[in-house]
Amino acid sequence: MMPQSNNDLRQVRNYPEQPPLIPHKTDGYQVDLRSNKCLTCHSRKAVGESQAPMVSITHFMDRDGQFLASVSPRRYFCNQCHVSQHESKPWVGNTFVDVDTLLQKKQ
């Protein structure tokens, strides 16, 4: 596996509703039923000191749309949706075009 990118720069999302990418290393982060290392910096209490973006408000909603005091259990495992990037060349070519480019072509 190639090394993870670790530049802490937010990356542009390629399509609406894309989960943000993780701009730093997460090697050794514990995310399980007992602990979530991500919340050390991204919880509401920690963002003032860490300057990391706060967990989205959508992560505090249960499946019925009710807001909870803490992160919803269904949104607790961050690496289900959010991924770190690796410094590597693509193994195969692709023709992916982001939504802004696609919309510009239609005009």
Given for the second form:
Amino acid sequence: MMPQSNNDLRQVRNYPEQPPLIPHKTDGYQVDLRSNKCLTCHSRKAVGESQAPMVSITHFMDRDGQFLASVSPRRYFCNQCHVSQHESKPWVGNTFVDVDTLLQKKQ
Amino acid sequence: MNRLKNFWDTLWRPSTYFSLAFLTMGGFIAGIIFWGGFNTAMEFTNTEAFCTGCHEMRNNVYAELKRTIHFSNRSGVRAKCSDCHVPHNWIDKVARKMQASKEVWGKIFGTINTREKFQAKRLELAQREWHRYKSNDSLECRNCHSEEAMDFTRQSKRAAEAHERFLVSGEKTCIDCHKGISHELPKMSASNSMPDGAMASANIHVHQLKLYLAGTD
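Switch from the form predicted alone, shown above, to the form predicted together with its partner chain and output its structure.
What follows is the whole complex; the chain from before opens it.
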């Protein structure tokens, strides 16, 4: 397989609710009940040293919309929603256009 | 008793048959043989085969190491257990071996003979290693990776920035940032692990679901 992209350039989201793509490699990063490597950089306390963007406030909300003191269990397993990329051609094309492009076309 | 005394006397009587040179040489050669034997035995205990000879190490730390960059990488240089765990300096080496024999002891008496028991004991074992790396400025890592030879311009932005800010300034050492580089990490801090209550409450749901499915609820 191609190596994971690791250019550290944040990607444009296709729509505001999209979980941003991960702009760095994550192979070997442990995420299990005992330890979460991502949070060693992305947690509230870690960003001073890592200079990584903090997990947004939605990551602290439980399903009733209550804010918890730390990352909610349903947002704990980061790779459920965030993925690293590989430098390779997509096997399957798609016709997605973002909302701005769509509005422009309509005009 | 008498024979023993005779033997003792002979042993200490000045030699009449052998030259001093021969005796000195003999002692020298015997010394080399014993010393060599000792060191060979020590070297054997440094091999991957020895370190992973017991189930505890093979099924836990070794199995985990195999998935990492230190086992297989584009350069084909493999880090052995001893590269990271045994100091090169001889006195430190013997001291570390004596400490390690306690871990072998732990195996024999079954304190870490299952995955669960190993996981329970793991934090303590890991902390011992972190402490060692911390106090020798990650010497074992530096035996292979030298800070001077690192070309930051060839590193990723994340790596270069972290190294420039904290490594060059001497504020931190390799192990501060690279814990878990070759084995899985135990639970260390509340902020980087699943909150304690969380799984317990999930388990309650599973329990209730089971009761429901069994028709007893």
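Predicted model only: the values in this text are computed from it and were never measured. Numbering follows the first chain given and starts at 1. In this text, rigid core is short for the largest set of C-alphas that superpose within 1.5 Å between two forms.
- Annotation for Ser88: C-alpha shift under 2 angstroms between these two forms, rigid core superposed.
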